[in-house]
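One chain comes next, on its own, written out as structure tokens in the form predicted alone.
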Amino acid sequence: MEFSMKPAQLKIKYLTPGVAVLILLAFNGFVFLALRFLYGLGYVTNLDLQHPWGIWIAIDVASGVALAAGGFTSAALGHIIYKEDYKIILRPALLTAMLGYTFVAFAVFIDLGRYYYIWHPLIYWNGTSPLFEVGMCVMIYATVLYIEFLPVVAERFIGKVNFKGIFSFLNKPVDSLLRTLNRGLRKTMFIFIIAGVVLSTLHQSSLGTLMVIAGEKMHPLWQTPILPLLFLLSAIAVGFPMVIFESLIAARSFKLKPEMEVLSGLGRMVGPLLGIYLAFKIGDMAIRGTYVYLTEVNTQSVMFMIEVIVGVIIPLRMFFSEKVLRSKLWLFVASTLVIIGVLLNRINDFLVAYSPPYAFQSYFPSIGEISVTIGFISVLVLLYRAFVMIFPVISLPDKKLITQAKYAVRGGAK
């Protein structure tokens, strides 16, 4: 990373062909949404009693949280590890990993047949439920990013309130709150990202606990003791592909030039951590002599086929080549496979694997589910657009550094 980049405010317009796609797919979604709220989960979805969850679990909240990843470890990485050169990454990392948790509660509020008492669990605790964890867990965490990022917006708007009209007695207090809770953040930023790590690691493989509990519903290729730990690897795995994919895909948009050298430093650490969770996967199946099942061709060996060698050993070779990790391209579809990959070990454990007894047809999504969907991930694509326009987000060159140096190089050449 050079010296010289800065967290600075886009100067793009917002509105492009491309935005106007995302505006016409999250407009679409609400309009399925307010079916869904206005006549009940059953009018818009394809679930049923045998049924109970369906994509808006198994990508929604399930893959929104694992591809969520980049921010625990990103801020591991460059707050904890303390590693100066990726510092450049731990913004992008941050806001997408709080605008992907704030969509996950969402998506959880949504799928709720009574969604009104989504509170429940803050007053009626339940120790035994994975579930209670899991939701106990993304709540603090969810408050925890937020708080991150205040330091981003008072980086923005300190000196620069600037309310007018009747609201310009608001100025200096606000300017004010914004100056303290800086200064009480800088000395206890250390806390909440700690505990951000903390919380990160035990939802992550709270969600595999959840269908350990299945028991025998649940296909044995995929059923194990140790799943809530190949959930929290394969969270780990794919933090840093996440975090280089938005890179990529933020550079090209908004036309700027990617780091490839702290880019390629992340690729490098890749490979082995993928290659820790294929070990304890195949480990698990060699133990367990689960691999007989892969002899028979139906639906679940082919998508475990297609998970594993897709999703986990193309990419595992991948990160281990020199050429991939200098070229753009080639990353960002290792990256890529890496997300494919996790995205579909959750489909599978959630809805592949999943075999509930008295089911008298299985579940495909309707298109109301599909629609939410891709609305949801268009709003926040939306969202991550507006958010680094309006806060000092993604790293620029700063033009008075580069004329310091220039200046300091001509000094010393002297």
Contents of the next structure:
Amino acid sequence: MEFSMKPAQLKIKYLTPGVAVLILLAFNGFVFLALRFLYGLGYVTNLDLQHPWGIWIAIDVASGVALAAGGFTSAALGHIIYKEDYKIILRPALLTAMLGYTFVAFAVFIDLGRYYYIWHPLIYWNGTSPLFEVGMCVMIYATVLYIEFLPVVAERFIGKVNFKGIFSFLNKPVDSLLRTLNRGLRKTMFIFIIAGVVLSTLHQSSLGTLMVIAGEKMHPLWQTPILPLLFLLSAIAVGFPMVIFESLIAARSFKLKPEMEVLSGLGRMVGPLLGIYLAFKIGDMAIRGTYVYLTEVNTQSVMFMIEVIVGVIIPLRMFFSEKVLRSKLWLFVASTLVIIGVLLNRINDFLVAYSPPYAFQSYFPSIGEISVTIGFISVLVLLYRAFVMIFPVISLPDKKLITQAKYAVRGGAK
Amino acid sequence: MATQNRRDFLKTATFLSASALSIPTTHAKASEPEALNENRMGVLVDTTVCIGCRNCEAACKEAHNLPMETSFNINNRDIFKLKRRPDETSLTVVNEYPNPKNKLLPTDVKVQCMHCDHPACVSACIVGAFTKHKNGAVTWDGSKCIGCRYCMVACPFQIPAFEYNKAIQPRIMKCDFCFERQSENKLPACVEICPTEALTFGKRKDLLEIARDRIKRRPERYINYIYGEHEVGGTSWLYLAGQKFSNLDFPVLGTEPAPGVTESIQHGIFAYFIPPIALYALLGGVMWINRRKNSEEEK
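Cool, the form predicted alone is there; where's the form predicted in complex with its partner chain?
Okay, now the whole complex, with that chain kicking things off.
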């Protein structure tokens, strides 16, 4: 089956009604972003002295990193465990991770009071700070992702570099640069692939360490010394559902036939991964005795229940059902639930669980904060669409090989 | 990727592990905080003596060149109707609470940075912009700060304030224990101006003795507790009170240093970079074995 698939540029129309809506949303976000840079964070956000972090950190950064986990889980599956059947998901997952981390970096940039000092962690080190580690790992990992994407760029442009007019003298040097890079990377790529996986496990977990220092300010339902482990396990569990989710949406949007065999295979792995995450979450709860807080009815306990039941237990059951794994719709629903679960977990961890001691009012994101977050997501989707049209990312059936594939089917082996 | 052969893999892997082994030595020096100075200073706040005159608030604003709004009037006692917190324009504030022992003598509590012995802000700051000094002061360095506000998340007393309404160079504002004045051998501005000697400046260890002595002499006046002696591993500012501290809006905190288990987790994950390198080697091994298996199958 996989012999017939080959990454290719998609030949589709860029502008559709949906794309137009996304452009509007992106523009709306940019307006608020401009206000933030002109008048300061206080002008656009609902942040205050009690609530220093809002949805730009909880959703754009923390959830963004978690939902880009498809990049390193699929790299581990495809390159390290070396399952060739899953080759076709590697490039789309890599592209999502690359764009995702770029946007995480942007989200951090706009949230920093002194954004123009974003490079300071490179020279002022503080080894005790988990934020320092997250920052460094994200920076290095984003670079690794760009390097991993280079061969795709090379594949697209080697021999086809064609600058027009006064830039035409660049054609030759750029072409030979691409060739040199491509040749060098062919031999060394595994260094970057392993580094990418190691860096991901490091910062996915350290993202969980971030809120441990808030100590008594965190609700005990979430405050636990194993937060880093829970963050890592949930990131690993959400990786494949994110790949499935994207593949199904992309197939629908680009009018392609989804590779159900590959996606069901991925889905089969999600159940056990979610199970491990749930076991640690419940085990931790039992050991620390925090289930007593579930008897109180308040925002925290309700949000915790939604997070665990809707986001973990229900999809866990679904991913163990053969019917779900074989159905496009149910696989999509189950994957969406896992994504919602991890998203909720990050929001709960950074915002809902955080109850500052002297808050006069609780935090709710402002229109500006929501607009910027939605704008960011819109730009992300728009860029993804542009990238799959420019670069060979999504695998399409290769016409030359289809006949061979047919014989293979007749042979009965695959 | 598929074209990469085994020899390349081995060649590069050998080079890589050789260079990886040389990394740990350069990063091995763990950033152990300087040992706490035995003679570090502190302030003992006796809330039973404070009369809520708020001269300290005015002196603090003057010493730090902070804006004095036209509405700022230390004689206006209506301000006590609301509980206030230190913010970007007032590094210290006084709040008033009813006194169950004597209705005519309310309890006034001055609030400012506690200058922890093991500060969460120092541990958390991404660029190390906070410093715990020999004299006990915890100060912020504006030339390093990137404005991420993680110190505000970390602080157990919710003290650091941020200038949200500045588009350029917003600062983290908090009491700096009058670090500059102290280096000129002057008292902190609030201590100097306090008319009732509710604030006592001295070596922390001496202050603890004074506090214990006061409790011993006047057990009817004080509850037998010095807030800040053990909270989050001890603070430079210490408080005495005639009623329970939780009634005075002091957070109930443990005796573990404020950074809590965070530093142990960090040092566990990064113990001389061994766990990441071990993981790297493990993954490399898995990759190599699986590739070999795969290429053998193809043959």
